[in-house]
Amino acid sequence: MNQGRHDPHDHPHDDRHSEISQSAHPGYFDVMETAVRELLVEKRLIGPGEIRRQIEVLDSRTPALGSKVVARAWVDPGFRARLLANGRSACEELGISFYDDTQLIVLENTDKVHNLIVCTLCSCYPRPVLGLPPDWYKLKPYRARAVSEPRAVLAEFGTVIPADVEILVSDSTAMVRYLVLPKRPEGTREYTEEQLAGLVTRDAMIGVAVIDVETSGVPQ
């Protein structure tokens, strides 16, 4: 397996701040988040506006950004080469900014290799290009089983990988995130870049799915 460099993960994550509890009694983490935030503002280490702006940045990130990157790689061999060499700088060519110091490594699926990404210790995820991770990505069963039995996990997502195709699992870290570059589906030679982007799903860029033109909903 192509295990990514393990890291103690003793770092602050870019998770969104906890939403205000809808119950009459805020939970433990709601109380702690409020206390820490108010202390930081009181010490003038951050301002209320900074928190709001950061949340807006996170809210603006969706898998549509990653789909745009994949579609460009499919139609532009030069961009594809740059993307595989340095995912972050290639994404920046398309106006996608990175709000942290993480690297982005793009892993290409081929006829012989299928890539799957995971974060075994927490929920490190390529948020600048995919937005917030799905709930299942953060759950312990996925984080453990994606490494120990990836074929079984993929099958539970409805993704059956042929036995002669190797599955490589890459483990995200504090400073290194991964994005899967799916195989371009057959029969899409006449598709525009916009149509191609419409085929690309979040799950395909995580590696738990492959792209199916027939079920994509994109006009053929």
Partner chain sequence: MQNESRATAKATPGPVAALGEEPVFRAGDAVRILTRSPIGHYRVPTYVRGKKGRVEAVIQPAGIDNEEEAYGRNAGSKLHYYRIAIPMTEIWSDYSGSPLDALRIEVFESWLERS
The other form holds:
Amino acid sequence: MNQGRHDPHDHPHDDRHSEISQSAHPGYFDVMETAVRELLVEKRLIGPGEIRRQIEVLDSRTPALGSKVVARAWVDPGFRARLLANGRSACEELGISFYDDTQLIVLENTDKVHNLIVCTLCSCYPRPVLGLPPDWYKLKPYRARAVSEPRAVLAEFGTVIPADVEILVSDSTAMVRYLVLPKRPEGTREYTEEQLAGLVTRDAMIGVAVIDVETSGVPQ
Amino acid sequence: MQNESRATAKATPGPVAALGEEPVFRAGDAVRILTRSPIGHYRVPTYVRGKKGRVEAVIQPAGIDNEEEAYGRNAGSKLHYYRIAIPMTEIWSDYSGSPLDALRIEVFESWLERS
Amino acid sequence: MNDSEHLTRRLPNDIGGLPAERIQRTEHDLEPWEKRCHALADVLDFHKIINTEEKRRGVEALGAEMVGKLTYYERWITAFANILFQKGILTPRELARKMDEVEARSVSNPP
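Can you switch from the form predicted alone and show the form predicted together with the partner chain instead?
Then the entire complex follows, led off by the chain already shown.
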């Protein structure tokens, strides 16, 4: 009954689940999902291909899109200005659609400000540009603590922000999603836009990491 | 006829916005988040209730009250959300980070008062 | 505030600022049914059969124990079933029968 279950608390880096789901009967909730979906299709409330199509949409949204947006902002000041003025329309310029009716505010990290994003009430996340959030983003420790002790949370990610840099925590609650525009690292003047995009990590766009050219492995 | 239309043009005050159409607060306004406790569904977390902050931006477009949307209201009257800036030290009396640190959170118009 | 009042006033998802453990940097690739469940949520919202806010409310209404013990998509699909019953779109009986049918099909046709 419980084979489909995955509790990230119990198995932090467990990859057995694909094996389990190949060899066992579907779990209780897996069966429930199939049953609900089939009933809705039978009642013609949703179309038979809609779920498959939306899975394709979800699969097409990964942090690589966000990296592309960040790299473009680093090399094109006009785009950067449009991105900071209206995150959604600037992403749409790059062909990234906002299928979930959200707005996007892009938060720029500078020498004086470091941004961090969280959703304390659920799991709001800039899905159109980053895809689905990691488990830790949806779990209690991050959601509870990011707003009350952001520096301690950042330290647990190995990120230490100097005391004279202001930390701004944006808690998503309604129609706005956030994307952090990380600082362009030193020593990347000669990089192409594509090489720059290769430096940008998902965690840096959430704000729990900074980009370090030393550890990124992109050749100069 | 000509005189009448000229008189009308002079007297017309311009388009009048419907109630709720124009944001009540502007960037820079000092505000306080209200302290009520709705049950069932809300999107104003407990930890910011009663806290004082400043409007950083009006969020566009206006939206439906999400406390009502949660019970199936998908259309109808809308108000604005605002991006509110609140110092961490205003929220947490024992805040241990830098006094510069701050929160940004979206709050629906019906949850705000001038402070 | 007494304990029972607190359970009504503070929703189980309203956890900002509460004491909590260290961050465990857990991640997993979604199982196929979890991804289908996410896509189902999006499609239900597109059609306003269950909008996003109704989905959140439905999860909160499961109560603290289920919010704490079910996994993320287990909460979603359970909430969807409850909301579809409340709206008269599905009945408990037809979901139970359909689940039996899906289960029987997977037994006779293992993956």
